[in-house]
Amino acid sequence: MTEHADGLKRYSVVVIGGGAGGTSVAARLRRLNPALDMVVIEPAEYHYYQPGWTLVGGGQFSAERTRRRVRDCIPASIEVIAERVESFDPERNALLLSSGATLNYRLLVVAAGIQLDWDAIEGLTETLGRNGVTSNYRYDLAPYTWQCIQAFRGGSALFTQPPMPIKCAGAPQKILYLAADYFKQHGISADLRFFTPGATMFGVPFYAQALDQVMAQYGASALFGHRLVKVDGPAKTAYFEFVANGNTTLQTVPFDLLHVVPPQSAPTFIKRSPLADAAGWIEVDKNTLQHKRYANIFGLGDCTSTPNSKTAAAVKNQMPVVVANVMRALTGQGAEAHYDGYASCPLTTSSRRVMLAEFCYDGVVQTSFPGDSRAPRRIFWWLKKTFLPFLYWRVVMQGRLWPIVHKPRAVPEALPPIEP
């Protein structure tokens, strides 16, 4: 960092956000460059390994091995500055913080993550952590949904999945499979059912007929066109507005047990920026990761626009290409490198096996081990209970490179045998 005689701080590259992805790069940005003058801005004392909440949710993990100070995950030679980023001015090259005081980047890398809008849904806030209703969404929850699964004694069980974008898709009906396998295990009789404003159970067609099946095995419903928008706690009632062929209703339903995923968006202080699209995301090249409209500004992880579903698998695999970038944009050496869109999400469909769909753009099935991937397996439970926490922790958050390794393969076009 070089203080100049005007007192602004100015920077050859500013991250933003704390999270899997500006910790990685800024990780593996110093091991490239270990003299290069470099800041992380991230307001947050601590940083999570979300992934891992749908299994403390499920009780199978627990909550505290998904929690480390930020301070302890960024490399010690890399200063952090604890504030909040209020505005750009990308035509300067600058951003001001929280506390009045200016940066000036050479390179800027933003990976700000997603915004959980809680007080979207009328009556939620309220009553989250209590009244049986509950989210995987945040860190002090997670534990109370492990409670209501334990609590339960049988009737209405709820679960819900906003409108697109979210982060890690999947989640909100991993923890229905890992309550309907509790359930089944106990002798509990659950009325159980999947509220999505969706048409399908999954985004990628190759997996959706498969979730069908696990479904089905549970003797859950499915009910699609459906958006959560109030909660009355007190009265264990949820409201969902359902649309159908034009138009819309408003639909009452009681509930026993009630998980709630949020509504989300790009962080606010994006969405007024420069450097948004028109939905407010971090505009930027899909391949190169690029700012569209500032080659000087790059971005990876759940803020920007790139059409790739948000997963911690999405940022291991967009690292790498935003390093090798802002190396050649440092240095004028090297080949430009692309992201494929790649993103994995380990779907939990019982306690003991696990689907690990993967995919890249436009759904393209692409995946990283032989066999059918929409058939759930013990090997992926392992995978997704001990070592892909080990990959985040040790590999990708320290800047490590792991090897890319999908691809496509082929396999027949009828459903193998599917047990959850």
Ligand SMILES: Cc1cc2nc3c(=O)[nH]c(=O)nc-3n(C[C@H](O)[C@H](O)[C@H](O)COP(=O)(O)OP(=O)(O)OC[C@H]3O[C@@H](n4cnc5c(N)ncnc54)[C@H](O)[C@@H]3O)c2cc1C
The other form holds:
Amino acid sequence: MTEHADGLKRYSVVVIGGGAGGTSVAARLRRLNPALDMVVIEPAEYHYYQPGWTLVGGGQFSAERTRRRVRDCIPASIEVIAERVESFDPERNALLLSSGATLNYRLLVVAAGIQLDWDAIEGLTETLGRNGVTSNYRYDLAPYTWQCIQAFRGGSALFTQPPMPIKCAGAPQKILYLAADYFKQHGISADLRFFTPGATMFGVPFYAQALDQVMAQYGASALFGHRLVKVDGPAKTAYFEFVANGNTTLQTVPFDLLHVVPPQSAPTFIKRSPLADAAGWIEVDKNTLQHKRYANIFGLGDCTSTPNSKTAAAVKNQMPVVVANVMRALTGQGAEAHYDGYASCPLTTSSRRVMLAEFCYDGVVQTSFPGDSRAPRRIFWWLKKTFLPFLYWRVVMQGRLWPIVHKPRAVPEALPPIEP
Ligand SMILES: Cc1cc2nc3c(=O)[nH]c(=O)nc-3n(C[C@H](O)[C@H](O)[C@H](O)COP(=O)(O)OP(=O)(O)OC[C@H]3O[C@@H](n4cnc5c(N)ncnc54)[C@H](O)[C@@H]3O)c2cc1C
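And the form predicted in complex with this ligand, for comparison with the form predicted alone?
Now the complete complex, all chains and molecules, led by this one.
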């Protein structure tokens, strides 16, 4: 860092966000160049392993295992500024922080995640964590999901999905399967319903059909074209807008348990910045992850315009691309790296098996393991519960690389036997 006479600080690389994308990029850059002057800007005290929250809600993992202090996750030699970025001035390579201070950068990496718009659903904030209304999308609420599942004595259990894009598009239904499995094992009769504004269970048709089978095996119904708009916690009633043939109606549904996934959007400070595309996301090239209008800015993770599924699995494969292209911009050396849109979604079809959905841009299925990936497998449960947390904390967040092995594989058109 260079400090100018006027007190302005200038860094070679500034990273916004100390979550999955920011931490992994900073750690990798530090490995490649120990002398690089770099700073991470992260206002939160904790870094969360959010993929673990589905398991917390399903009673399979403790919440404590999913969080670590930001300062403990980022190499000690990297400065961390515990502030929010308020705004960007890309013409001057400058950022404004919440303290009012300004920073200058040579290269900027933006990994600020996605915003959860809880208040977009009337009455939700007031009742979250009470009246059987819960969400795995918050660290403090995921344990309440498990309490609600255990306390459920039968009746109506509703699970909602908001309009896309959201982080981990599979998470709204994963918890339905974990709850359904628990109820089945305990002989509890439940009217299980999944409400989504979409028209299928999953954005990739290859997996959607297999998930229809999983739903059928639990006797759960999917209600397409439905969007949650209001919750009355004390009256245990959810309100949905249902759109069919251009007509919108309001439906009232009583519940005993309601798992809500909130609507999501680009963080407000990005939406209103010159870095955003029309929808508010950091506008990067989907292959190089370099900003389309500002060549010294890169983006990764949930806050960008890339049309991949927003997951930590995507971050794992975006990180080496951003790092290679940042190093290239710094040194003028090395080949341009490209991201192929890879993401994976371990769908917990029960508390024993996982369907490991893997795909690249345009929903092209490419998998890391032989066999038909639509079949839920026990080994993938182990992968989800044991291996992936290790891969996250010990490999990717420490700036290490893991081999990328996904590829197209021939599988029969007919569905394999689906045993959740
Ligand atoms: C319930 C749930 C289940 C999931 N399951 C899976 C799964 O099974 N598999 C999978 O691969 N992914 C899963 N995900 C998604 C995964 O967690 C995210 O895609 C991943 O964390 C994205 O990384 P990121 O760096 O973009 O964002 P994050 O990890 O969210 O980090 C963003 C960081 O930016 C910081 N920030 C925000 N605003 C500012 C600002 N103004 N200035 C500076 N910093 C700021 C935030 O404090 C945060 O620390 C799941 C997520 C949830 C919630």
